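In the block that follows, a single chain appears as structure tokens, in the form predicted on its own.
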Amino acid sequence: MLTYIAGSGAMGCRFGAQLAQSNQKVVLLDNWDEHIQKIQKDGLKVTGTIEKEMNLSIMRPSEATDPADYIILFTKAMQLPKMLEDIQQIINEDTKVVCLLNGLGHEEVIRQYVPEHSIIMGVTVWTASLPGPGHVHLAGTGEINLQSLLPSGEEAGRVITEMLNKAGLNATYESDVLSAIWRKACVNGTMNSNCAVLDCTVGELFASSNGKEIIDSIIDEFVEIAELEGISLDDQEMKDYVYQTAVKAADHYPSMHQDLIQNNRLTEIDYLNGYVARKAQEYEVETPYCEYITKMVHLKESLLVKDN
């Protein structure tokens, strides 16, 4: 079985030395020049929980050829529709795809590209940082969660579901997995956008009770969206589950702020709060929290991002 690791920073690089680890044939694809040559010269090195230097294969997505049976993707949300442009040639009808993007509506843009019974929609807590071209830092543990598009797809989902345990990537098959994926959206929603305008921990953001009124009002939004798109969550456990994910990570600069504040670089926040504030139009209702925080990202974005 070969399966592509579609966007191979570090999440990327992680799934595949895994996957790689338990003799499963992986081929990495990304648009890093200097990441592609580093691993194609050297090896990709691995470092933390797993020490090794892995040979692993790693093109540019529009050089695979050979066809897929498993695509993992692990792109930025913006870069997907271009990803799932480029690997065209190698999805065919027995392909499935396995989406693990953080955000809300990769199944709209997916479904452009795959058919339907082939999409898997899933949610991870692992982590992975990326120190320098060729070179995965793993450290931590966490999970998967995965659901087939449609109940067609169910085996082909708990097939992949032990593939990904075989690497020892605790997946677990699920009834409503987009319940999950909107739980974890909630909490980028509320830590990674904040942190990234603020400049600020997530502990400093929580800090404050002007901070907690904020967060409060945009788990409501994210809360009355999801209804609307019919994922139940409940307000209460979402707000205890947020503030208990804080304590954990007080210390910590979210994503997004890595992204903007550190790097200079376009931030997922369409996939975020933007699409709460999408949706609400279309719905005709007012979800003012999550448009003004996505017009401020944007606002930075166009103030530290150069060719923005």
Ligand code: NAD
Second form
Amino acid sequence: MLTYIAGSGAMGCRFGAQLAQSNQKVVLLDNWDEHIQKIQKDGLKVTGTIEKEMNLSIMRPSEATDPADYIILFTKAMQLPKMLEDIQQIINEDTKVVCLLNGLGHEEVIRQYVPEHSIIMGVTVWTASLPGPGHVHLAGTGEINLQSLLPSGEEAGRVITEMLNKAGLNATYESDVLSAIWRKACVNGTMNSNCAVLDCTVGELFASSNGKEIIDSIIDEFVEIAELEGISLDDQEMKDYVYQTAVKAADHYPSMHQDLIQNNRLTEIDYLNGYVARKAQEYEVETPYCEYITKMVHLKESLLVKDN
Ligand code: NAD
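The block above covers the form predicted on its own; next, return the form predicted in complex with this ligand.
Let's see the whole complex now, leading with the same chain.
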């Protein structure tokens, strides 16, 4: 069985390394020259919870020719369509495509490139970072929730769940994965976007009554649009979950802060609050907080990201 990791940055390298360690045949796909050359020359350096130099196959998507049994997508959300275009030659009738990106609406994009019965959607709270090309750092523990988009894909979804579990990635086959995806997106849509714009920690955001009012309003908007999309999220349960998560993450700068403020990179805002605001327009309802924070993040991107 051949698994490609389509997008082998921080998370792709984590999954690639753990799958390879459990004797799965894995090929990393990426287009970052320095990273590819380093891994081809010296192997992938893994530090943290696993300490190892690993011999892993890595290439550009255009160089991949062997048909894929599984493809795990791990680009940033705005890079997904280009990646799906670039890997068309390795996708056939039997290929299963797993999406573990953060954010909302990826199934709508993937459907344009992959038959619906081959799509497996998921969400993960594993984390990883890339201290430099060819080097992934792993910390903490995590889990994966996944489910095939169509009931006919369930058997394949369960096989992939098993494969991820053999790699120690703690996967569960879900009965309602889209709700799990919306739950995580709602956490990111409150903390990530606001901490990036305000340049503050999660604890600082949640310390003021103004912060809490903004957070509650964003959650209300996510819950309203989720419901219109046929996804059931309980408003009070969602608020309890976000506030509990905030206590645990009080000292942290969320990943959007790291991308935008610390590394001056574009964000996934259009797939979080931006997705909610776009859907609200389609349904002709108002989501002023999501609309405003999306614009503020884009404004900040235009100030900080070069060649934007
Ligand atoms: P990343 O930027 O480290 O990795 C993305 C990789 O994809 C890059 O190396 C990039 O070169 C490659 N890429 C993009 N388009 C490509 C193309 N067309 N051809 C070849 N290579 C291409 O991002 P990441 O941190 O690994 O995050 C990936 C996804 O996982 C995001 O949606 C993110 O929100 C989510 N996520 C990240 C973490 C984390 O801790 N890093 C945790 C949970 C979820």
